[in-house]
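Single chain ahead, by itself, as structure tokens, in the form predicted on its own.
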Amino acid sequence: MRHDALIVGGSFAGLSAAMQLARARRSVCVVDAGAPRNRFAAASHGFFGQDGEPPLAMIAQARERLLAYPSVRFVSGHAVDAALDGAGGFVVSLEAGEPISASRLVLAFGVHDMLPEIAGLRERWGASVLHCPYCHGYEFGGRQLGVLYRGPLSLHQAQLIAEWGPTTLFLDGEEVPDDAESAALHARGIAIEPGRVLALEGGDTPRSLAGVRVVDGRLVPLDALYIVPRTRMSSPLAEQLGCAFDDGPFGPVIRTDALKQTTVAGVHAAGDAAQFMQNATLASADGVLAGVSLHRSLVFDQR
């Protein structure tokens, strides 16, 4: 069976795209590996009408409602290869199972966060080690906050995080900021901890944080640590298809036009893999645009 649209990625962006296409009465297949980027977070904040809801529950609800549309099909698995099918469409191969063909593609597989190898950090990701203060800042308001230096963006992040509470910038052994940068940090009341970070140590629950252990043996008390992780594509499909990429502030992003069309005809991209600013609300909106744009291409662009 050849579908009108194949969507790789079944999280906020992919499901939002699928809903638009389902409501346009087009056949849609969603391939999903079951590992959304925000699976480590207990709640998703700032999402219209869903503030505080668990992201996995939001995804499950969206899937259930999509399945009310008879033209929607879900396939669990990893998409490992994508290519033109010789008939104006595409074929996607899975790690296990039969290849799937479609007239159009939406790449909504997201990105993978490359976390620093510091003891105690990875297991706290999404709980007390965080990225976005708009998503998870309010819950730590007025408490002891930290930013782990990973590059120049961390200086910007530290000044922003100070809006939510007293902030310490952990340089982790990197060079001290220059005079102008130091002055900007001090103007925001940000303390600077120059020593290398050895470990994050726990609080009352397994994923909570009591403090950061630095190289001289001190434990700097802390309730939440923010980082700017580098990211990579969660799937090789965009590269295999020949899509162009742009250098984003955190890592590469798939290049798209204003209607989420990539540089490869018939391939759209949405969500964290295809935009510079990344959160659940923006991913969903991106998916809506990609779904509508893809449908219009089926109507008006008979390749």
Ligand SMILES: Cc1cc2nc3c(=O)[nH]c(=O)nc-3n(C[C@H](O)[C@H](O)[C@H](O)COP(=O)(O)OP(=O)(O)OC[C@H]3O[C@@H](n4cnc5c(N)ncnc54)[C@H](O)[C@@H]3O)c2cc1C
Given for the second form:
Amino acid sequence: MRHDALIVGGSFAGLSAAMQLARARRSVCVVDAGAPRNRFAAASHGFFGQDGEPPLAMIAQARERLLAYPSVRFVSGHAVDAALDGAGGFVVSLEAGEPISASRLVLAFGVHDMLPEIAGLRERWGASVLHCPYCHGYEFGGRQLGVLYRGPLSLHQAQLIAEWGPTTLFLDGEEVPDDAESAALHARGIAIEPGRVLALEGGDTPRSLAGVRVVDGRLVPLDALYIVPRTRMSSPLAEQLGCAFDDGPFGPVIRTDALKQTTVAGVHAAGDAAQFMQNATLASADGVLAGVSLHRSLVFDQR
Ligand SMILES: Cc1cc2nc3c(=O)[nH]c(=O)nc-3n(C[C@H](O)[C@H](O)[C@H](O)COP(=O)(O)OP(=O)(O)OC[C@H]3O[C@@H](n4cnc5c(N)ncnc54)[C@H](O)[C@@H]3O)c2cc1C
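What does the same protein look like in the form predicted in complex with the named molecule, given that the last one was the form predicted on its own?
And the full complex, kicking off with our chain again.
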């Protein structure tokens, strides 16, 4: 069977796109590998009406509501290959199971965070090692906060994080900042630790933090450490299809126009994989736009 749309990624963006298409009575298939970006966090913050809910529960509820529509099919699995089918549509192969055909695609597979290799960091990701203060800043308000230098954006991040609590910038041995940057950090009351960071340690619970061990042996007390993560696409599908990319602040993003159409006809993209500002609300809104725009293309752009 050839679906009207195949959506790769069934999280905030993909399920939102699918909902618009289902409500337009189109046949939609969602393929999802079940690993949303925020699965490391116990609670998701800031989403309209659902502040503080567990992210996996939010996604499960959205999927349940979507599957109430009879034209929707959901496949748990990993899409590994996407190509034109020679008849104006696409065929997507899965790691296991039959290939899936569709007239249009939505790429909503998100991004993967590439974390620095520092002892004790990875296991605290999403709990006491964080990237977004709007998502996970309030909970640490007024406590000891840190920013790990990963590049020029970290100087900006440190000045922002100071809004939530007393902040230390860990330069991790890098030769920054210059005089103007130092003055800006000083004006925000930010302390600077120049030495290399050896490890993250302690805390009352396995994923909490007591401090950062620096190269001279001291443990600098800290409740949360923020980083600017580098990201990569969660899947090579956009490259396989020949989509163009832009350089985003954290990594590559799939280039789309204002209606979420990529540079390859018939392929839309939405969510973290296709926008510079990334959070669950924006991913969901992006998915809605992609779904509506894709539906209109089915009506008005015969391929
Ligand atoms: C630690 C952490 C905490 C966060 N907390 C918040 C928060 O509190 N509030 C907030 O608004 N935002 C938060 N975010 C950001 C939020 O997670 C993302 O903006 C949001 O998940 C993006 O949604 P998405 O649908 O684009 O991608 P994702 O949610 O990452 O979903 C992509 C889906 O595609 C699937 N997939 C990937 N490749 C394939 C493939 N080849 N085949 C099939 N399926 C595939 C994945 O398994 C996944 O289910 C947080 C992010 C992180 C890292």
